[in-house]
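A lone chain, given as structure tokens: the form predicted alone.
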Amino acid sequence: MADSLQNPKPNVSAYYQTRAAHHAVVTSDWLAQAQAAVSIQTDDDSSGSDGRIAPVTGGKGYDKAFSVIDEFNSWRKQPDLAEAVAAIRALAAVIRASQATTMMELEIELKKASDSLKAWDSTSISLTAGCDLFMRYVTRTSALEYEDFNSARSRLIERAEKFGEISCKARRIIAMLCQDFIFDGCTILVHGFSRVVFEVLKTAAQNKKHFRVFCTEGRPDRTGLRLSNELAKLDVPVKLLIDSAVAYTMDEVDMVLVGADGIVESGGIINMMGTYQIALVSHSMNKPVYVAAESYKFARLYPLDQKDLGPALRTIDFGVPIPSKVEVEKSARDYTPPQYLTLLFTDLGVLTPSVVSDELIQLYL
């Protein structure tokens, strides 16, 4: 059935597509103050991407009126969606359309689909962290708690629902939360398109502040020119840099924002090829490097080098024919050490390297 549907090119990821004026002390306040401004923004849009999806009927567990790949990708049309999140939202409609009879029959179905979710693309850290979360959050009970299976069954489709909702308002949070740290008249460069960083950007644009963005271009997949035009309509003062061009222009900027494909448990990042570069010319320049992404993508991985990384290739148009003879790198992403990171702001909070490990025991445990 449609389950057994692939990534229509398995060999190329799905998924891709300082001088601070103050130091900031991160406090839980801090943290509550940026989800409750969340809260009161999502509850005059409780549509769109927060939407809940009307329970699907048909036969026992996976038949043809149900395909959790058919449902995932219904919900990757939506454009400011991440992956992970659909990927959430389609397991939470595995549970509202199954008809199991016993916690341990539901067990196996949301296993199944979790699998089917993470082989649609085995290359991308977010949709496997994010099922793998989803899985420890939702089923985090026992049938032993309550009277009866439907009780149960229940109350994991709550779990559902609210895993769900913490995931779509992550971005939002972890745009609160970075603004004390974009001040007025700073330079900030960003590497390829992400877009819990875009929802930074565009947040501080509309609080008024004032700063300009250095956008790498972003090759072979060149994610800059579009993160460049997103910019450019908010009138955000934008400057679009050859991916070759970062130390040279190291010295204009005052603090590197980037994304994350994954965070591991070494604290370090995984993210699109060149991040690694960019984090050491930073260093080297005792420029802060700033990451922002979301708590659903922290993975159990412990990289120890660049080599340790599963391959997510992606395919490169050089603009000229390339000899059978020369050898191409086509790697999509690197692995940034812990040390070369100032801080990782997350739903979660604002973090320092060190602490990701105790996140990551919280979230699995």
The other form holds:
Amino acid sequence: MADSLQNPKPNVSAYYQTRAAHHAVVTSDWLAQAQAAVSIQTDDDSSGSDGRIAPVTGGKGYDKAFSVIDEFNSWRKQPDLAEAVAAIRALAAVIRASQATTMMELEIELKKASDSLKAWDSTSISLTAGCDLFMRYVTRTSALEYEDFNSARSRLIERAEKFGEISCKARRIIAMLCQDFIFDGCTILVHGFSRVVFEVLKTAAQNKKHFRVFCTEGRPDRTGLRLSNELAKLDVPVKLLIDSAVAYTMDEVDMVLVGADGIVESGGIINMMGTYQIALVSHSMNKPVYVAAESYKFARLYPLDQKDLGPALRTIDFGVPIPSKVEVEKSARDYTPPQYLTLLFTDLGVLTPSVVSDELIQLYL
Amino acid sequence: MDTRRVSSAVPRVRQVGFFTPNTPAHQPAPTRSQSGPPTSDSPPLSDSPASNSLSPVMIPPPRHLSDNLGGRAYALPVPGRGNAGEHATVGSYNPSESVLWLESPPRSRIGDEELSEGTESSLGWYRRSNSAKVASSLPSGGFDLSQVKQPESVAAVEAKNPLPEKSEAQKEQASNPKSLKAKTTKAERRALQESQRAAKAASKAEANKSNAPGGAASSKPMKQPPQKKDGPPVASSVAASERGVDRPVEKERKKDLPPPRMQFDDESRVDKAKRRSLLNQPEARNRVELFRHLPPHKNGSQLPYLESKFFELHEMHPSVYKVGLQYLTGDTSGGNARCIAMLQAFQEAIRDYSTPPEKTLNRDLTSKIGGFVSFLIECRPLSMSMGNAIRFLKSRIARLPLTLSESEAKAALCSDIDRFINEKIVLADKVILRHAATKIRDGDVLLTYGSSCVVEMILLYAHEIGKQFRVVVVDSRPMLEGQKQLRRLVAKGLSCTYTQLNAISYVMHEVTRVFLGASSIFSNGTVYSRVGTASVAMVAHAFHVPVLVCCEAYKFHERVQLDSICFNELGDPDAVSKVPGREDVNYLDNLTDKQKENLQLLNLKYDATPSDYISVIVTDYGMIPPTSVPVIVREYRKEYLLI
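Given the form predicted alone above, I would also like to look at the protein as it appears in the form predicted together with its partner chain.
What follows is the entire complex, opening with the chain shown before.
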């Protein structure tokens, strides 16, 4: 996929490429093959890295040939790993591979690595947020430096490792928080395939709650298909809708549950295309819209309208050839303003949208 | 700030009529209130020795008019001590106030001596009646005016547009201080109620007005013993009488401000009173009832006279005086400009300051600053930015280590002020520019209202970095501030459209972003800004156009305001009826007095925009939603307290 230095398809958001890959139905053989392929590639790449971007080595010679981007990609390919976690793990690898001897140097290396990661895929919000979060943590730690460099460094690595665990734990926390909101006999409308939301539903099913799920088809990613597949395995009654049928079925729905690619400073969310529509319909019919997302997705963005986001485009396959004169709206995501959201379920607790800014202020200021 | 002063939770026991205020001289002066019968919190306070010394009825004898004029100095607003905002609770029994009050016993004594109780009451009564007569609407009984001289009547008026009951009460009080306590209480309670109702919030009011005619209206001033001095009431009563529309409602004027801490120096008080009395204008006609609690506008017609007094100052530092006059005439306007001018004037004053012997720098300087602030308030009510800056300065002064020598302390303060201006205003503006410019895209049509310096900077900066956009400048009478901004924008080459506020819904459909400035932002996200801003924001919201409010964080305030009425500033009502350059538009000029009674002109300066209409607030802390303002206030306050 995107193993090269640059994103091979600059018009297509790498983030969504990856998601698409995740969404494809994956057999274990395929997975094994893919992973094998990836590891071979990274090995190749690692050696003889003349042309490679080696942001962290900063002139330390090419034998390092360490590419944070490759590292990141290798992590990202794991379907169960969140983007931000992959980014942080990549940055942790940077620290490990770094030959800096002072905190300052290390910070500079990390900053370069983080910038290159962000530049590589500028559309992924959780990637940016994860990088920023880690950099913030690093800055704070280095500010308290009264210990020697090595112990500080190992602390950073440890923290980065823990971050991965936190991410998994975050999902479980969110799932637990959500349980109170899913009552017996309720109907949940889900849009997009969010691993957090899936965890929520899985936990609810395991707790023997009786509920049913409406999945939107989620074109063009076909997320609905995948989700319904998974839910069927859990014996949860699922109904598939085409995207246009949301308003039609909204009467029967008790709540809407979506994940988020990013949560912005205003308290709104950025999510797969179609979320805004669903939120508008639910709001007008007085159905609550719940968002389940980890706290590291809080981003320092403030979109004022739909076009204010950086574009994240993806190819859409209509199944039939489209004449070249016809323009296609290729944006892969939309922005839902906070007034249409009821609550956010995060690992920090159940929050209202206005809390996001408070958290960000406390974190970044 | 001032508003806090005003709305103190302590019940103001107001003595109807002329009771001296044992009370809290600390009430900021609504100089107006000084007049006459300040409602003192007296009954409870009557136990204090101070209060006892004064007879209940404080009717300034006519002959003391001149004295009073001199003595009226207290003005009061903004006591030097304490924060600008922390005025002693109104009506609270403040021993220090009593002391203050005691200091000027002579005047009151004189008054007492001159009036027998009976006379007092009758005089008071007469005064009331006089004022009633003057007011022409007071349902006073048929008191004969013969005995009352003009000054007395004035005083009576000052005493506040007393209610008949009040006058009765006072009368009774006059006659029998002790026995009247009970009655007074009732009347006082009533008066108290009224005063409390009326005296809401805001406005400084203290200043001159209270000294002047304003005094009549607000019996609140009663609270301030010093103000009560005979003199002031007289003067104010004069002014009050000039008010054509004195009605019982007048007493509801918000003069219930806690008396400002007065300077102890009599001489200065005299000066100030003189100055103040000059600044006062008996502009009492055509005032809208709903806004009677706000201090009336002082126009700059006295400027030449005041300018001539420039060299006669002793208490007032010349640069502060200059800044005050600039405010008065409107030469300096806009939150940032006023704040910077004031701080720089304070810097000068601090540099020229030298601690008098036997006094500590902290306290004395704080009280001096307080005096300056009172003067500035008289010229024009403080803006929020100024209030916050004053609070900062006072906290810095209080925080000075005592071990510093005077010159070190002064240098430290001056550098603190420089740092404040630099960090909170200049650098903050730069940060705001950067953030806001990211929200401007090529092809945008940006709408701006009035003249905000930050918004202008943003537009010029975006233009400099090469963004292609055009600007719609919306303006409104009577200030027409947008024209100046328009001129500057066009000079820099931006393509602009100019229109008036009544065309806002016509223009809004093509607008993509609205940029607004703010005088302050309150804790519930309400934006307090030039009048008309709320309309613009509302129309923008209806058209789904995002509204960006650009405001530095030092202007945030922890107050919560729900409407534009309880706290506001009045402008010159005549500006509403006159259109400059159009002499033919003079339909309101030749009204008879009778007609004029029915006409009330209102010129408000500010309004409150609800947070629902605001999309984002751009501050030097980044872009925040309106719901996060209290977070910034919390963090911000911590920070500047720790500086």
